[in-house]
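As structure tokens, one chain now follows by itself in the form predicted alone.
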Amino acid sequence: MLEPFEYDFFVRGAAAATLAGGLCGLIGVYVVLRRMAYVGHGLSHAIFGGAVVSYALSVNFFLGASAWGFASAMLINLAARKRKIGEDAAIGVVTTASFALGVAIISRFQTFTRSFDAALFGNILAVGGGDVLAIAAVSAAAAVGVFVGYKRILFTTFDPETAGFYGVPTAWVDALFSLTLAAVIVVSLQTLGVTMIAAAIVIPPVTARLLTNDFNRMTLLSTGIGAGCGLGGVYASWHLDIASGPSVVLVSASAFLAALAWSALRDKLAASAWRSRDRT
């Protein structure tokens, strides 16, 4: 049962995928009740492109990343703002557009296939010690940020046109948790994969969504449920030889599923003692 803890590089894939799983379910609290998942999976595809344009430059691979994808959500939200331009819309045509861009510049010099199959897929033998440290420092910049933004985030989430109204700088909010968002997904992309962080970023935070009504408690669940899917997920590709990125997102729907299941027993026993009260 422990002997992939005997490689160290399971020990560092397991870590990162562990980080990564309890950062996106701390964020995907957010992107789920601002009802954002749509901009969460665009924007992975659209920082892929950024990724790909950093390795073509020579430039550092999680600073191009994410000031690429910090510009992309920058964009989407300033086309969002035009009336006759829906967010869905600019999210499609800003993400679909870099993401070509990515795939362009890949069929354009063959020897980035390989390197770029994990961001894709996510693996967890191109974890790196490096990696393991960008995931940690930017799950303690968000935890920290959350906490000291936590009135500000949570009114401009609920209701931002009232919060504007009564000083809450807005803009700036929503241009910090996309700076936050950009850089969750960067440092989730050898582990979880382009194709697989939307997944991790709502799946846990619906599914805490299921077993309490309260947002703290929310918040707490949703980082724990996606941090024990990341471990799990990971573990479980070890044994099933798949890619990383499937697995946690696999493991984390089967949490969904359960969660579900209670939630629906849950409703129907407290159903059953309403009508027995009733007729008493």
Given for the second form:
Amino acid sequence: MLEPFEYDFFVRGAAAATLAGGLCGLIGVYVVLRRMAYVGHGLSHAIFGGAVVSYALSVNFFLGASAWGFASAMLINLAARKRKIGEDAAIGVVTTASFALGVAIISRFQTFTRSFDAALFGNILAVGGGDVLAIAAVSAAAAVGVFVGYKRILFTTFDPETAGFYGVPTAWVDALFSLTLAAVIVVSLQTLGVTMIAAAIVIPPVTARLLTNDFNRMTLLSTGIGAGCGLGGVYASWHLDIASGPSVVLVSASAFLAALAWSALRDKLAASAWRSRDRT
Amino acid sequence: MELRGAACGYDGSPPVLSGLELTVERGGFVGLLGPSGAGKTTLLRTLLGAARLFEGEALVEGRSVRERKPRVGYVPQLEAIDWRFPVTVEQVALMGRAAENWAFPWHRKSDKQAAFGMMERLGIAGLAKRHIRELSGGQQQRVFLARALASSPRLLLLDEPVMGVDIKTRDDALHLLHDLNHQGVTIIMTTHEINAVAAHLPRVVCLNESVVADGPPREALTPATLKRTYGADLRVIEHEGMTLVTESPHRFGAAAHSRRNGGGDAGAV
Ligand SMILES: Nc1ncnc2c1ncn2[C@@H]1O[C@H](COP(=O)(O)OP(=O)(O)O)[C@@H](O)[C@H]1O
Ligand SMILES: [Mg+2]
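Take the protein just shown as the form predicted alone and give its structure as the form predicted together with the partner chain.
Then the entire complex follows, led off by the chain already shown.
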């Protein structure tokens, strides 16, 4: 059972996936509650373009891709504020163009097709010690940020406009949120893959939401579910010999289905308890 | 608060309201009346510094909202709330303190006292742990009122606080606002339900593109001003010292009949 943990690379990969899963689950709470699921999806594709460009220009991957992602997020905000274009359309334009640029560069320089696969679907074999450190650093920063900003972030997420009226610096909250989201996607790219990150961001919070009505509990649950599914996912990927990204997502999807079944059952039980009380 | 020749609205469209002249003294209690789309919400947003001010000036406590967004208690229209959001009653009430004690990540004791004190006063302390959707309309309204009051505002702006609730709940809400007003809170509230405010408020302002009428209900609400505000023929009845506004009695069939027989706007339908 514990056989894969005898390999250093697996331990590194498992640590990366656990942290990345928890991190995506944490930031996902805000993504889902602000109904920005499509932003996570779009941004991961945009960041892929940034990653390839940084690679081609031999700029540090983390810095280059994060800056690119942050710039894309701000560009999306800007385009969406011109109310003639909806935010979804703005995201479509910005992120697909960015993704296309990445693919174009890769097809021109055929040398990194192997890491191309890894970037799209996630590959824990490619996770190095530096990657784990980067994920750990972003996780720590995000955890501190969420703690320090708690009351302001909660209000801004619930009702951004009214929060502004109450003196909450919502523009700052939004900018820091975009920056954090970009950083989360960048450090999770290798483990989860561009195409799977959006699901890793969305599934844990939705699962948590089914289980609680309380924001604080939802945040803790979502982080825990994300981390658990990250770990479970790479473990399954070892035994089933599948790519780590899809494996993590499939495990999360199962957790979601279980939560759905549980909440349906709970409602049914509550209803029948109520009915039987009525009868007596 | 004061509006001086203000024209306000949104970027990229003509002003919603223009030529606004309106002064509300400290301690005032004013109802903004007007049909849907008249610009009631826009006027509140102007006072919050959140609408575009094309012309003129908007002052809150003597300071222009262009310079600095004022700090006032704001209760948004309940329709604007995301009811699926996982927050409890106490979490919403505490939001009123989100900008206080900014150096502390958590709510301090004084914040909690302010929020819980308000919840108690509004009779919702017992619901503290409930999700906001598991409440009646009147209770929901009080949750958001508690949030506004937790920030100890001197000016309270309420958008449609008595919409869609039964008469008893509405009366309770208005009495509560009266009490607050007596304790020195200036209140401006919007509504499109005329009688809800006519019977209770000392002053009403009828809005439609600009200020149509302004004064105590019995002076401001006349058939002529109501026609200009709502575009409909309404009757005003004085009953035991109360001003009541009702629709003009007519049957649809009769109206259609008279139109068909060469009434003033024949062929308009
Ligand atoms: N954010 C906005 N951007 C552009 N126009 C708006 C916006 N909000 C409201 N309006 C327009 O302003 C007018 C007045 O709206 P509003 O102030 O909400 O009316 P009321 O609150 O009296 O029902 C309406 O015609 C509406 O279409
Ligand atoms: Mg309105």
